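First, one chain by itself in structure tokens, the form predicted alone.
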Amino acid sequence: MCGIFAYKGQKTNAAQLVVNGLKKLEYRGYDSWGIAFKTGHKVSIYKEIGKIGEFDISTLKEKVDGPINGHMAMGHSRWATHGGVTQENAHPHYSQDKTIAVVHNGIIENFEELKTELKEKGYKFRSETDTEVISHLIQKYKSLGPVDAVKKALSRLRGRYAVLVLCAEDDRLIAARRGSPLIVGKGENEFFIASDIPAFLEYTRKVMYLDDNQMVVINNDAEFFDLETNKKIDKRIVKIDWSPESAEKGEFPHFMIKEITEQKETIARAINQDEKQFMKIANEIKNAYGTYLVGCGTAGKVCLTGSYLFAKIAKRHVNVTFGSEFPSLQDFITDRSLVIAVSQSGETADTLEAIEVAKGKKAKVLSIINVEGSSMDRISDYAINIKAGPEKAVASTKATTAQLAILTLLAYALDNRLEEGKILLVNTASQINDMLNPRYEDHILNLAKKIKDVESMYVIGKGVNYPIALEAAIKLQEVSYIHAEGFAGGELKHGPIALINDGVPCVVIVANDETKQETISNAIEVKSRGGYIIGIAPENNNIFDYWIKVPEVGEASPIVNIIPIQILAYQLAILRKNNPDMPRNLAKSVTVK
């Protein structure tokens, strides 16, 4: 949540670079935005409500009193947590004397008491945010010097944060993190700091990661410090294998449809893994005294699907919980437990907290992530990179199916049938390649036109496709804003069927497995109450009012069955004039609790 970008180097158009970087991070927050830039011994701030996408740097030249050229600037795109969406609440935030500017991701849990303390000392607040206490605290300790003042201010904070600081009287860029991601990009005689790699990917692929309770001070070089011990840290430079083009829309109108289409390749990439590593992890699962799949949102539904896959393919029971609920189960965790954490970004706050709980109990942790070097990657005992490439649409698509592919492969590895699993998933990727074509999308678009004005719709599935029904409902909610709910087919008669009346769309996910006949029976129950039945299945059935064909892929059915729902959600969003890449009230990486 929220995007941070900063530049320090030899170029004199730092403000322009920061604006461009924020545009690439807008998927992380788009309530408001702002930049701070340094010219001489002055820090200027400019901020606006709304999206930065169409902003032109010439507007800045017209509205700012004085020059805007300089070698150092920073900016922030906001997803509101404390305080409404106003220009005053947008970042950056000044200190009272306007010599210090701060941008911040995260939540300061003790900001009310700090604010009261500062007010009693005469500090005036211009916003409702928790962030403004940071800039005022730094001013309070200004006599210590910029770096030590920042350290002292940070020592007073409780909660998660990523903080960047510009000081009018100092030429260094200062940044620190605890719980919220910050990544340093190293170019030729220049440095970038961002909350996500795509912001600076066109300039450099060399990165250094800030870990929790670490600070970086950038001048002619980048110096890293441990905030607790004050000792300097040597950082390894990691080269990212993403191309700049992979983080752009290219010929596609939106990232969401681009990323849906990329599933032709991403599933094949996901399963191209080190077989020895997979078998080693499978052995850890076999020897664990309790295995827990943990994720949030869509990743949580992937985890639930994984529990069915492990049971069906490997005859192995695993526990499933959302990251936010995991601390309530910690009494069951021991040093023989294994936690499998799933996250696209590798920075999901609740999942990171679950890992911290697990590590505190000395349990082993496997993370399934899409960002090499992310927080989850670095703190886990094992990590599997799903290799989906940058995913910028808020609604996850290609990362979801890549995660499902990894869990399917792990289930086969656990049953000593890894090669069989790989053959299945290679075949699945090939069938998806045939499936994703303009004619298929047009067929789903015709359905979207029929149902675009409905208020509610429902999705049912059974067995391994029950969690896919839940995930399908999330996709529809996220971008179409239609009230959608997913149910286990057999649960309809226990209450939800009361919601069905004439014309209500109900998506029925039917796999050619042991649940097929029961799922069709559930669809008949809905049809008899007037429901409009949309069948997602390898074969047509008389009960379907509209049939969307999917390939027959056996145990990989969850992967192919979610894809038409992704396309439907996208088409509905367009027809309802929503931006599918930036749905209201949502941001891509949930890095706050």
Contents of the next structure:
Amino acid sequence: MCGIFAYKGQKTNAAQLVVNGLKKLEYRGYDSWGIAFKTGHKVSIYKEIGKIGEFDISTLKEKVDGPINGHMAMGHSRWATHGGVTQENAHPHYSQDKTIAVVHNGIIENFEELKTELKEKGYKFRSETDTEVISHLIQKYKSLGPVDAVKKALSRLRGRYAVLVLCAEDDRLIAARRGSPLIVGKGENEFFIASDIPAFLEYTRKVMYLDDNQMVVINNDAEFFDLETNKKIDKRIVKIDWSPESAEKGEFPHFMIKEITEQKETIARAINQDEKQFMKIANEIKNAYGTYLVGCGTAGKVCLTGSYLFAKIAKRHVNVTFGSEFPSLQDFITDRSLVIAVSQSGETADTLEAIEVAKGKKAKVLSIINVEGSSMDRISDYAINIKAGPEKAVASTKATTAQLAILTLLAYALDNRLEEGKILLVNTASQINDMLNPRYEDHILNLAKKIKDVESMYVIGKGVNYPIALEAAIKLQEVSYIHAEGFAGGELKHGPIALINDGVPCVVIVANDETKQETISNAIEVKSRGGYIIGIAPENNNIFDYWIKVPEVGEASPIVNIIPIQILAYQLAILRKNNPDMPRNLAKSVTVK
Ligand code: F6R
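With the form predicted alone already on screen, would you show the form predicted in complex with fructose -6-phosphate?
Next comes the full complex, this chain leading.
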């Protein structure tokens, strides 16, 4: 949520590098954007509302007063929290005297009281944001020198932040974090700072992670400090194995369809885990006294699917909840509990809070993440990397199925049948490879054309595919903006069936398992009320008005069942002229609560 990018180095086109970096981070927030760049003893700011899109840096010269070339710049792509989407509220934010510029990701909880204090001292606010208090506070403590002024200002803040500061009178780039991600990339005589690694992958794969309550001051080198003890920290450089191409669209029109297609390879990659370590983690689950699966949104639906998989395959009960709900359940957590956090980004604030709560109770934490070095990866006792590669479309697809594959494999490992699980998933991966072809996508496109103008649609599933119905509804909502809801098939008759009338599309997920007959009966109930039945199943059935075939993969059915719905959601988005990569009101990686 909100993308930050900064450059300091020998190149003189820092502003251009930052604009390019922001374009790569736009999936984190896209309602407005802005840059600050340093030329001589001046910090200039330029900002706009809307997407950065194709912004051409050569037009910047006409838009700002003075030179634009320099060695240091920073920028921000915003997802609004405090204050509407206006140019004034876009970042960066100047101090009163315009000698300091600040970009910020996170929420400053005590900004109202700080604002009142600063206003009383005569500071004039230009925006409605919480961020502006930071730039004014730094100005207030200016006499301490830039680094100490930033430290002092940060010590006054409550809440979460990733903050970057440029000062007119100083040649250092200053950054700090508490609760929101910030990563330093080290190139040849140059440094990058970004909220996410893909933004600087084309320049360097060497990274240094900033931890909470740490600051980095970049001059010719990067110096790290602990904000609490004021001590210097030696940072390890980590080499990232993502390739720059993996974070680009390549020949695909959108990241979403690229990432859907990548599922041909990602399942096989996900299950390629160190077996000894995997079994050790499975044993932790076995020995835990109470296990919670925790995630948000799509990852939350994956967690719910995991609870069915653990019950079915390993006869093991696990609790499930959303990250945001976990604190309300904390009274049951003890030092013998295990929390399994599922997150693509490893940075979702609600899930991170759940982990903090669990750790506060001395419970163990296992994170299932996609971004190596993310906060969850680093603060957990154990971590499993799902290895899906950078996921940039806001709507999660390949990370979802890779997470499902890992939970399926864990369930088998728990039941001491790791090899059997592997064979199943290798077979599933190969079936997905066969399934994802242009003919299959065209078949789904025909359906999308038929239903593209509907107001509402419903998805039903049962057993392990009930959470998949919920996830299907999220995918459809996110990118097609059609009102979509998922239900457990058996629940229809308890209320939702009142919503069905003539022609309403109802996607029915029919797995070849013990739920098959009942799910078909639910479909018949819908059809009797005029519903248009779209069957997702290995076999056709008379009840289906439209059939989308999926391979028969036994216990791995959730993985194959969600894929046609991802494709349908994508195609509906295109037909309805929505941007599937950047759906309205959403952002990838929700780092605010
Ligand atoms: C929906 C989607 C979101 C995320 C959720 C958690 O397609 O992507 O619902 O699943 O915001 O994000 P992560 O997995 O990064 O914790």
